[in-house]
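One chain follows as structure tokens, the form predicted alone.
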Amino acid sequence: MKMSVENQSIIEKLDLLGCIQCGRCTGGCPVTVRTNLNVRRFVYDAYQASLEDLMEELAQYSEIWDCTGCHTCAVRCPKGLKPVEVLYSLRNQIVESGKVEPTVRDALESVFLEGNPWGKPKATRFDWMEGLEVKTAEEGQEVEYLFYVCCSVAYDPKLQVVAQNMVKILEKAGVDYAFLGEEESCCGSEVQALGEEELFMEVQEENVELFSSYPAKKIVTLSPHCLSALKKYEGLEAEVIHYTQLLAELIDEGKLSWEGEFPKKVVYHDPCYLGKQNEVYDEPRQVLKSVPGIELTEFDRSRERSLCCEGGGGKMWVETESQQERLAETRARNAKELEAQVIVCACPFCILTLDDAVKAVGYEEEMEVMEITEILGKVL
């Protein structure tokens, strides 16, 4: 059999051939205790079907959808390969196709018309800002820190505190910092998630250009998600941070302390963006140590092991249908094993899906869901 170029080149792109069967991904992978999703399988298969021009027949599982992007596939590959990659191009051609579910359909749409997904008026991006002296960027003036806001955390009224509490820390920490204003958009990290990878494209390309108009030492973000999606970007010549690695090096220089206490039992959840996809496990707790009265205990899955909230790789536009509890109702029980207060969190997604899951399972009256800058905000 004579493979087709456009075969060969979905091979070489995606590395199935290094893929040895050993199936430690699909071991591994937090959603396959509740959904059919079998990752090994599905590297396998899209081999098979690249060679047999079968990648759209194979595009019509359902399964593709269940897939959370938390990266756990790529940690435990022995072979250094990212299995996810193989879901994500199957989404592809199921996206080029126009079969997707509106919800994904709309989110896709709200990012080109509005630079978000979640069908907000690009207008107000930056609503949240009111009744803050907030310093933006001048175009060609170059700053220190550039800050970069998620979308949820723009948007989202329970989210926006992040934006606000970051605000106040910095101007206590006297740090030479902007923030974009209104020109700012998606990062396209669930964009590319949810298979367009074309739109993908123009985004990056878009955000590049205008990073290029703010210049900035470097640029920090407030979401994983956004970290993820902007060390993808090619042609972005700033390094890009997590916000907690910022703070954290401020607590080291001296440049940032606490006035208050938090005398609360916390326990922290690792965000997969944050922690699998970049790495970042020891900052957001050397930030959490710093709050004077906390109480800081860990999940017995943890850092590399922690488990799967499902909120990234576009969850949040397509549901999974299952009899299973949802890994963050699982999450919140563990929570209350520890006689943990809070689950305190650094990323917008797992901030919303752990507390949906808390109140499902009856703990709201108990137990918070906080973001580490809410914290923050009540020591400052």
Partner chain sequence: MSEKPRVGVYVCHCGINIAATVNVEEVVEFASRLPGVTVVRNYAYMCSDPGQQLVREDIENENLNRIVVASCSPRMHEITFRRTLQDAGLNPYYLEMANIREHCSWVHPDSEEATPKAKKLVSAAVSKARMLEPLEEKEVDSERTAMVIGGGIAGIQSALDIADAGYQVYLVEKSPSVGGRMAQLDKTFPTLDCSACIMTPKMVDVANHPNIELMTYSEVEEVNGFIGNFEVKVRKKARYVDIDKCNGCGECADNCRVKNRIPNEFDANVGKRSAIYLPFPQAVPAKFTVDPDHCLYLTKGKCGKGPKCQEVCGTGAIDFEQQDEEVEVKVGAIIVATGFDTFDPSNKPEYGYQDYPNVITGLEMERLVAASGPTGGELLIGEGENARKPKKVAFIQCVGSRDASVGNEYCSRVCCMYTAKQAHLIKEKIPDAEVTVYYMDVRAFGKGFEEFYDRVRREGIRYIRGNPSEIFKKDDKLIVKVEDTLTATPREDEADLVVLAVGLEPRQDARGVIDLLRLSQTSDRFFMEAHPKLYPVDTSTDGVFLAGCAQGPKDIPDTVAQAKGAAASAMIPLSRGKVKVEAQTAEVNEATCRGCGFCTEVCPYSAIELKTINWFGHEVNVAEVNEALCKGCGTCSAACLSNSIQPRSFRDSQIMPQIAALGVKS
The other form holds:
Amino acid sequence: MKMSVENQSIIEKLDLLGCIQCGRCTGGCPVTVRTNLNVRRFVYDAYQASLEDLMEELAQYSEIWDCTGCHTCAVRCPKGLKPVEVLYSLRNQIVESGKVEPTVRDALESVFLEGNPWGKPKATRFDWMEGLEVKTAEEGQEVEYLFYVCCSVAYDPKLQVVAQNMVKILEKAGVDYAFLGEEESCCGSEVQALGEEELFMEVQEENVELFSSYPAKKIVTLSPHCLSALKKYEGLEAEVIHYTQLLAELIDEGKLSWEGEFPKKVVYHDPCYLGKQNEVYDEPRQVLKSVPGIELTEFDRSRERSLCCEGGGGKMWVETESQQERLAETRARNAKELEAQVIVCACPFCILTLDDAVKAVGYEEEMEVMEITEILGKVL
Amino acid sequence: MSNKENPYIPHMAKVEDTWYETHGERAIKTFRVVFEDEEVKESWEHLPGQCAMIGVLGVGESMISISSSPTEGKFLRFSVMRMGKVTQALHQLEPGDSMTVRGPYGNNFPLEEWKGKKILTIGGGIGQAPLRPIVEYVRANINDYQDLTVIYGARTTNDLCFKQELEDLRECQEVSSCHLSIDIEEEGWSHFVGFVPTLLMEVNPSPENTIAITCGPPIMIKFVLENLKKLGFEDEQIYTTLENRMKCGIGKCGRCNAGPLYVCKDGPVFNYATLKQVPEAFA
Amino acid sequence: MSEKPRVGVYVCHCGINIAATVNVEEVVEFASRLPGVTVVRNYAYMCSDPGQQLVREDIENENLNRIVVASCSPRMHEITFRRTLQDAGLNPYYLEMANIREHCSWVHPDSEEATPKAKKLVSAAVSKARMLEPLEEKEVDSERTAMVIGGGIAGIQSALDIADAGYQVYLVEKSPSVGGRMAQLDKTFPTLDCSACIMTPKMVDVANHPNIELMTYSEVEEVNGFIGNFEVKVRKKARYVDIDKCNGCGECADNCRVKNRIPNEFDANVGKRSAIYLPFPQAVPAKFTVDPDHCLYLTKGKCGKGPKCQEVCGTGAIDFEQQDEEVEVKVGAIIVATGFDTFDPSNKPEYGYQDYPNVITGLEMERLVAASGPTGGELLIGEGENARKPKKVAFIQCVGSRDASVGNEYCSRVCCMYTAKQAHLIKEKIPDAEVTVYYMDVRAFGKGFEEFYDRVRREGIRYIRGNPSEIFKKDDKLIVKVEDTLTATPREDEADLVVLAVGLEPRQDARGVIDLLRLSQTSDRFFMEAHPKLYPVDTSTDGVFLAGCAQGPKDIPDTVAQAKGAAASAMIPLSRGKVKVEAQTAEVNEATCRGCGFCTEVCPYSAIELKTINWFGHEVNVAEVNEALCKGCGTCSAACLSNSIQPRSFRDSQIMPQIAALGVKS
Amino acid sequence: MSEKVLQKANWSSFVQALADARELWFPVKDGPIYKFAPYSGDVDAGLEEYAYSSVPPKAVVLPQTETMFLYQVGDKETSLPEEKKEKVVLGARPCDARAMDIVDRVFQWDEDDPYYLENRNKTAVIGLACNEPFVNCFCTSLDGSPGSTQGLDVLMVDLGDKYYLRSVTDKGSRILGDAESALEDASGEGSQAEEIIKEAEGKIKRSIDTEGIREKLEEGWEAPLWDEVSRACLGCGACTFLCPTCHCFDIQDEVEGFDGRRCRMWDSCMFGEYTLHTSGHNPRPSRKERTRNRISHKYRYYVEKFDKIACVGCGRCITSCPVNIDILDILSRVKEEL
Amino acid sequence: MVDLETIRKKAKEIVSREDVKHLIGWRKGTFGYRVTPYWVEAPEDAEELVYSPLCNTNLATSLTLAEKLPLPKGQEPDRRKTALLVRGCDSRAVVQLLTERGVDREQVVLLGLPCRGVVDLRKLKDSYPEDNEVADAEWKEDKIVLNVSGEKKEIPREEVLDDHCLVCRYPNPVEADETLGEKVEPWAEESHPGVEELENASFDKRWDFWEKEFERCIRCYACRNACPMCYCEDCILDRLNPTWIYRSNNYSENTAFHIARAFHLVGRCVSCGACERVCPAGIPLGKINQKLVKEVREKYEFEPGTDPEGVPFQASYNPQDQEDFIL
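In place of the form predicted alone, output the structure of the form predicted together with its partner chain.
What follows is the entire complex, opening with the chain shown before.
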């Protein structure tokens, strides 16, 4: 049996031989019912394919692009494997051979050139700051909290408010914070999900260097996707947290309280990248509960059992074909059953997909999709 | 500079024979050694009372009194109590093995001066080792001396050194007397039971024209000296040997002094009249 | 002791275990050149009788006074070869073993690495052997009594065996009744005999046996001493009921003000009880106990005008003044049979155990189907009017077993079979029910297990190979989300009732027992046996033995078998009346000991105490080792800053040359 | 005998010339202290800042650790270490050179110590007179002076912009010859130097009259004074290790693998272990006896043997003592109280 | 703080007691800024006591330094107590000794004194050189006042206090029979500036640093002997059989010596800084000990010498103890 060094390392790196084929990965996968994706089969086949140098063929299956990167398979695996990474490495095969969708190619190129996947010019990244007094980091000057703004938040007009409100909240709490200046660039989360591992490594290296020249006790991310990516960075010394963790702490310490009221029934949607991947479940709820007048309800499938919205894993740039209803739409219907007026979330990607879904199922009159900071902005 | 001129470079000596004088944790083992280098063997000269630095390469050296008399032949005898690192290593040596020897060091008993006198040795435990050469020397030159009396004791029969030799000595006619003792009663022991100073009083030697040489544990020496005085011995008639920690053996390393006296150079043999002036000598 | 060492070195081939990777000839040649070595031999199996004979003959003919055996781990054969030395008239502690198997031939694939290492190990062993000293083995008297901790089937069986052999046994049980887990079960697989029916006679025997002192509702507080001479403090918790007066009539419980409001632990909390209670009808002793955490009188100091139970008790047995009682007993051996807990499925939130009432555990199922259970054996879901028989029942296997994500990598061994049994029981009670078992692998390895598995499948139980990943609700139905891995089909199956086949875990309070008895845990947190194969009921503490699930998951027959084994082992010191104490004990150098007491604090056997001695007229503290307690573990030596306490056979003077021989600077 | 002048501008070429001819030892700043170290080429600092070396230059001739011979464990052969090089010590203080003279006698009496003597004979000392004495200097009480030439081969005096150098021995003349290119002939600087030395002598504040101390030490063996002066003593070896006349050593075998060496290293009579018998008996059991021995050795035993006090008044033991045990204080109490 | 007269008066009272052998304090030294430990035997001796920022020895050391020479047969040991002036660090050393049973509480009388830190003579050296004249010093709020030949100089304490005192959090005695004067407010935060600086350096840097420092060691053992916690009858560093550390003075053996000593002080070092102050070679020994002090505090929340009833750190074990550094 011939085993190339590279494939051998995939078998070892992803511990393919540790799989007992129990099926929990596929069973837990949110998209299996909607698409043909069967993660377990890929884990099974990947071993054989690596032995026989057939990885490239295996990568031809279009299902590999159906994965939303929610990591449920990894969380549920009784043997601690990460089936999702088998899909990522298959995507990597495709990306390396260059046979990708133009949308994906454009996104990756944009990260490379402009530091964001949205094809927006680098120079406009901090346009959201206009009209705001924002503290920006100075080289070598240590701050308590350094804020890392997601590309989506920085460029998407619906999401910019997240960063803007954040600034207002921080000023109110009076903490020692700073936002990165124009040097901020994409975290690479989606780059990695799209299989462009090399670009991710590059992004990582640049960012680690960037963070070393802007020292901080903690780095605070606005997006759970950035949180996951930064936590993976090798050589990053500062602790990385999500902004809800910081806010929960500030509220707990009495440094932050709200003036106004938000008398609406809201339901919180757990983002996979924040919940399943980083086990941040309580803090966002704590923050919401601190808002006067709010009525917080729960989806049946919440917390560890939360349903993915399909916004992650590079899905923003890949279209999946399916007869079945999109999961975000299911989510909207569930919210309707609960008579919630607002679906609230703490992830820019979830906001975008859920917002779309609410419109698609025609609830836009009766239901809003809001980021937590949007609500906070109203009660400041 | 060659090895031979360097006083710190030891000579190798082959162990010819070994035997145990006493047993137990602090066993005393006797070694009979002969220099491996013929030239050294021939040129080596020592007198009763002198010491040598003996040891094992890789472990270290200890100053040990030479317990043989030059009159016995071209070999050296050492009786070593197993105490520390070096003596432990020495105890591992068996016939055929080598030890290192350098010396001889220190002064000697003035046996020339003592000619015509009566010789009295009073030893206790391992303290008989430096006295043994006197006994052998006087025995070999018995005509030069008026008399030889040996008093020796130890705690138990197991702690007695040179047992057979001393028993034989009792039979030997050229020696007027040899008295042995143990501290505690034991079955089969036909000699004196009690401490050496007591035995000394029992033997009751006359101080007249007598030289008394004593060696043993400090406490024994203390009472032997008292008793000798009681018997009428003058300070000048009494000799003893001292031991102190030594490293160089040639008056450089500094540690063996008792007051102004270097045990390695001014001693180990001291007249009591001298020692009395040095309070540290009995520390 | 100061004689020159004459070392004999014996290199074992261990068949090909050693010889295949270690060049034995080369090692022999090398060893023959080592200082002090007189004889070197090699043999196919040193531990065989002819092998040992070689050693005996050489000791006699060659006057050997130190022996080095280069073979396997000393844990294997140190005792064997010590006896060989003893037979030949040599002190057994003149033996040193070089482990050239586990430490060498088994871990190095080729001779190029293994042979030089074997040489070093032999050289190290010779260096140490030269410095060995003779040690004396001593014996002390042993108490002819035993203690069994835990009143489940394991503890009961051990206690009965020892008591039947004529020795006094103290059986200590934490809860008010003996019976343990087995008493909670309905039927037992694969024979389907009624658990209570075979259990209760044994429980009664234990209560009535003249040699057994039953101490229920009691806990071990403190254990001192050593094999043959354990001093055990037991706290008998206050029951607030005089068990001599209580006749078990139950009037008290019927009249309790919080009647049927307290979850009954015995019923896996699916049933309810009063604050004064008998855990189950067959409880032994059949005496009531007041639950101090729920009794109104005890918690609030007030219960109506006065405790009603006291009022109605015909024998005046209820005594709220009762206090905990501490008793001290001396025993020669201790058997630990503390059993198991079941896995708490809240740790796997995807199964919704906390969210959905119709997701239950196997143990809850057991109580629900049991005739003595809270429902009288009727299986119903829903409350009140909506109560109905489940039509679709799903079983999920391996919940909390074989699962690294919850830290339990082991197989719990009983879930496959109890699931099969429960599936069968449901089919029996509700013949039209659709019963599905979701599994990863079915492990039916015991006597009659595979046959039973075959039988239930033929009864129409559906086995789907695939481990469900999620349970959620869709229109009031539970949905089991799973992939049928045999057909690679993702499924969303409906179910009325989901039974989680929870695995077995060590008791939550196992750590306390471990500390009390100075035991060890394996990585799965169960109690560690002295050797997995050769000493499966022994522990690292001499005189303490293991029985039942405390040591690892097992079914009833295995538990009973182990309990009998533990009883037999525990009876060795009891029947001999004597125990050997360790010869390789620690020794204090009083001249350098500064009496700081670090050693007394760290000694895991409480074998060291400080004493005051007269040091040339001064009173000074020094450490003193109780040689009967000391196991020679060396912990004291590691803690001693002034190097004044060292275990015999492992003194610095002995191990430094050993280390030096390995090529490390001495 | 030659008298020379060294312009400070020529310092580097002087140093280089010395270093070219011999192994040059030079006071080097190491952390907060000065000690003598072989010149490595990068020492271009002059002696301006240097006051005195904490570790005296005796370390050059009696190294703290010295290999006596080498062997292979198990073998019978021994081999000597490499032959020593010709050395020149630049910048020793006159008291340190006088101390070498004291130590010389120990290593020469009765039997020669080959290691020390080889080193000593191959070492030349260029002394630097002390223009500014230090706090605890008392050399003048012991026949010394800031410009003493005893034990020196060359005396050097700092005259501000230049040094005055005078050879005291033939070896000294040869050394000055080696560095000739950097030197100029002296013209009257000698008297200027004398004046500086005289002035320096006047600046020494501490003193002791040594008259009668030897006798008092003998008589006052059991005096309570010894208890009092030794009570604060920590039993460390700072006073003896830093003393330029202390010369006691230990001999140890050190083995790594099969490579064995017998070496000697400084030892201190202030350590309990120094006189400890293997039996556990210690003839000098406490710090009292050890302190008494230290003082007695210098001011009595050595005097009895060599008719000279084994102390040069450098004051190091006073300055370095962590608990301010002051030899002058002890000596004056010996004089007064015994 | 406390004035000298009160101390002397109290000292007189104590040494007058029948059950007290002597009181150990400080008195003026023989030159410059030196102060030396002083044994007050009789009430009149107390007049010589001083108490100032120059009192830089840890008096607890004198408890363990007292030699126990063999007593002649029949002679009873002197059972009278030793009285001691103790500041924060001295008392911590005593407390640590108590927990290690190195000292019997019944055998000591502790007279507590609040302290504002002692002067590091090395820091004084350049700006305020030492002279023969005996100089005086006193505390004055945040400053140290030097009195040299009648001339007073005020210096901010940051400039001259010992590094250990600058971060001292126990300026008041933690254990005493009586404490004189008013308590001093602790001024320091939990920090180990010297240690942190080194921690941030690369491995090679740290190695080079210590190599240079230990190379200079002359093995006089002043650090060990000045340490109140180094009181083994027979120090293993002196042992010959087996020889743990060779007598040879070289970087490797010196390092072994200092590391062994540091490890023997884990959970025992009371941060008094005596070792560093007495080192004639100026090795910053505090850094190595403080690193371990810091680790012990951060990992196990243990501070030596603060709880007279406590179990010594090295003798305590808790299954929850951190052990992540092992593997």
